[in-house]
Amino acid sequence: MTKSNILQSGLTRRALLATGAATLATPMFSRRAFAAPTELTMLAWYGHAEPDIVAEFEAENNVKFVPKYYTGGDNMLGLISQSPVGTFDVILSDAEYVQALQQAGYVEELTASDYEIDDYYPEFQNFPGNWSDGKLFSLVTRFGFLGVAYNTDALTEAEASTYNVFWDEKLKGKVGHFDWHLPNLGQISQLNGNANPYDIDAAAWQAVKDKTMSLRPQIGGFFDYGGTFSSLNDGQMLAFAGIGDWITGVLEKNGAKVRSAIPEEGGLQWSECFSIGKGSAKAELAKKWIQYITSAKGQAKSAQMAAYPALIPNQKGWDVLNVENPAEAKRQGMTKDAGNVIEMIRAGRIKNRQWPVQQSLEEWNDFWSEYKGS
């Protein structure tokens, strides 16, 4: 064997052993390298798998989100109603349905002190519906208001301060209602002065049915997610009841010309929140992803979600916004200046929306359902 070959032999050698010793030194590393990711099933709204909010914490944890999406709290509930326990590991709710999770046994408990809960809003700390005897079941990720959503060419903000614009003669055939009845009647009920729309007497539920179907002669459809998008981008209605901000700055940051207003008479709250979904083997997980997610970064990025934009309770997360996105923290109204947004809750303009409670939900539901064959 010549110099030149001993030589080279050698360096062979050192740097075969010197990559074995780097890898029996980095086990892990070179496991999680090679390993396929962990499934993690989420039952959700559209958009809370998607990459712009859930692909940095893939990557850092080498977690495959798996999502099944659904397009309402009746539709959601029934998902869960026909699945085995422990397909879902985490479920994204909207509030008024988690009680009702948490009473099927649905959901699990949570530990308080794994999140940081402090660094919320105190209106968000002890959030309704998070909460059972003591219990955190939940908690609440993101949240927006529901107003007046209309066409900017086709009225003006001051038209749009009060919902009695729906019934506006030159919106007759243009106003569109986000297919729920829950929003919907909760505005109507706004409209008639009840100061909590959705706890409400017989006799004032029949004035938020007889008001309804007032307005009915106006209505130009019904219409899911997709539909609400499309006929509000089109021009196809000018006026919409029953959303908000959550589907108009979408549309607004891409140049359609729409926005939501708050009306006089006052708005309605959606809120989304978190929970490990029952018997989930992989608990540990869906734990880790709610931190995250309730984390400043995580509630900034919530924020901006592609797919439909909102509010978020961790005073942190709105930090990190305005240094990330000023602009878009001032448009919804998450910034230090007079009138933002939790300012608007403490001043009581805003309801959280909820189940009825002196009438059953299938009684709202079924009324729903007369007024739109009506």
Second form
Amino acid sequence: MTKSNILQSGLTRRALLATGAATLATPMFSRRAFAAPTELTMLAWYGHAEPDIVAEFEAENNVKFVPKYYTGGDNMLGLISQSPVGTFDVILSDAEYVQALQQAGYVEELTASDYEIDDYYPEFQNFPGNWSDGKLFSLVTRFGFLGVAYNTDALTEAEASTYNVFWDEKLKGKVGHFDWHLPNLGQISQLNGNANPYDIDAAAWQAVKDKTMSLRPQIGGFFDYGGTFSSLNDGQMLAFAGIGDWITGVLEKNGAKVRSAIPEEGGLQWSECFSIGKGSAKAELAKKWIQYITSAKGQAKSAQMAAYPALIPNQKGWDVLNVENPAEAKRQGMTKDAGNVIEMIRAGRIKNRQWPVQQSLEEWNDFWSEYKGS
Amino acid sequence: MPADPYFKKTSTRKMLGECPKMRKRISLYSLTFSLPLFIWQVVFFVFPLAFLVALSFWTVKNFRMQPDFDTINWVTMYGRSIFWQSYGLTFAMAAAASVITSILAFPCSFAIAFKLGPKARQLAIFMMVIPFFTSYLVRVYSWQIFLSDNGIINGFLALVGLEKIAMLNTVFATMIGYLTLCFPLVVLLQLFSLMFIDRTLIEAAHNLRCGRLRTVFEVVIPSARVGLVIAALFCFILSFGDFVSPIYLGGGDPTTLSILITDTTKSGQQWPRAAVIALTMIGTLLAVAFAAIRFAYKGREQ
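Same protein, different condition: the form predicted alone was shown, now please give the form predicted together with the partner chain.
Expanding to the full complex; the earlier chain stays at the top.
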């Protein structure tokens, strides 16, 4: 076909190019029209926006999570305070930090009726910190216990059933600390017989400090997240204070000989709560996510999170987990059998990890630095 | 040469007087090349440093930093015994690391400079560069496999019937980490000064019946002093601020200044206090660096 033929047939060069370009661009347009997912930013501990947890929600709602992971509540508060309003759509926070979030105006108020709180165990329906002056600001989504983490080759479950085991002569230099004052000092406070380990007067605080200092010769090191994993995994540390199944559970699944026990003096409880970030432009979608992750289906997923397992407050979530993965439900104590985790809470064996009531957070932290340096 | 200052002055003037245009051209020319460095220094050193100084006077209320001018952070940090204890310890550990690393690296760089042929020397230099290909963190983690109680070294000791030695989570392990960090760099820096020693000096020493060992101490080391001191200085700087080895090999015990910084920020967002620690570290490093350079070049003009 010659040039004149094309022109004669009514197809100009310009038209040809335009058609060609349009044809080539079609997949782009259709991709934009059908697939462009909405980005939802999440500020959370590591693992909460990984595919094992969010893939299903992302596919169902055409959403793509953009996570910003933090390590520790202080780190989280720092990230929020240094970011413009509306940076984070969804915020996961440890329960003791929720109040600080709410007081600083970093989170939106939630409507309780939007969520299936009635499916929660009663202990979690009015969870401390979630509510302020009758208003809901966050919703507890998972929790776990902290006790005595131990190497099962070195210690028996009976030996690990008291915090006193940390002073055992055979563990000299083999006891590790998760390097954060709050869980460690809380445990010593429990050992000292304080009914509320974080609400202690000056005399009791002094006693906690003295008792802690007496543990110093036993300590082999102070470890961060990664160091805690590796030193328990290779048997360098045989017992660990300040942690629980959130670390040993992961190691245990991978074949390491470690476990966590709740000692007779009682254990501590960490709790993670979801909130909607102040000024979020996607608050509706953020609400949808919290509805999903606190529903029975989302809760079962959360309990088995690859990064670190946890207990869940939704009773129907327990049912789903017991069908999906009965072994994990049993391992974590989320069955209807006697002695399950809810019964432990009801028996008063578990206390919430929280900020010190009668001392400042700074005082506890300063003592922790001195203890480490002694 | 006459050491008369007047002579120096006049000669300089004379030189400048001979080519007045040259001076201007050089400064324009050099400006073109030095400007990026100047901008780099301002953006990445002067500005952050000024900010750090300002930050150390800020206050923290309810986890929020507020611009302020309060000396409370300086007073608090300098009033704490743990701060001075960590300071002394970190300084001593970094000093020990630079001495140990320099001593261990010297035979190595000496051999490469004087005993190897050109090809073997190139290979040896290449071998010293290779460690920089992998992350320092990864290398430190791999040391854990060697040093832990059930690790490779203790496994070997058990095999030959010896008792286990606790190595991981000790100062010894931290030193191993510092060596991992600094050894290749110290060897390279030492090497470059040893390679440029005038060989005739060594020959002269031998001709004057100076023994091999005495030649090393009286000719080689003094001639290479600048490089040796700078190498040790780099080792000090790197070890003084290192966080990875004290935490992953030393088990966070004892507390070094770098660990104290993370501790300080971990509770209550105390970045201003961390800034006090950081500024003290920077001040210390500047003082040490000036002292070291002064020592290295002492008497060089004559």
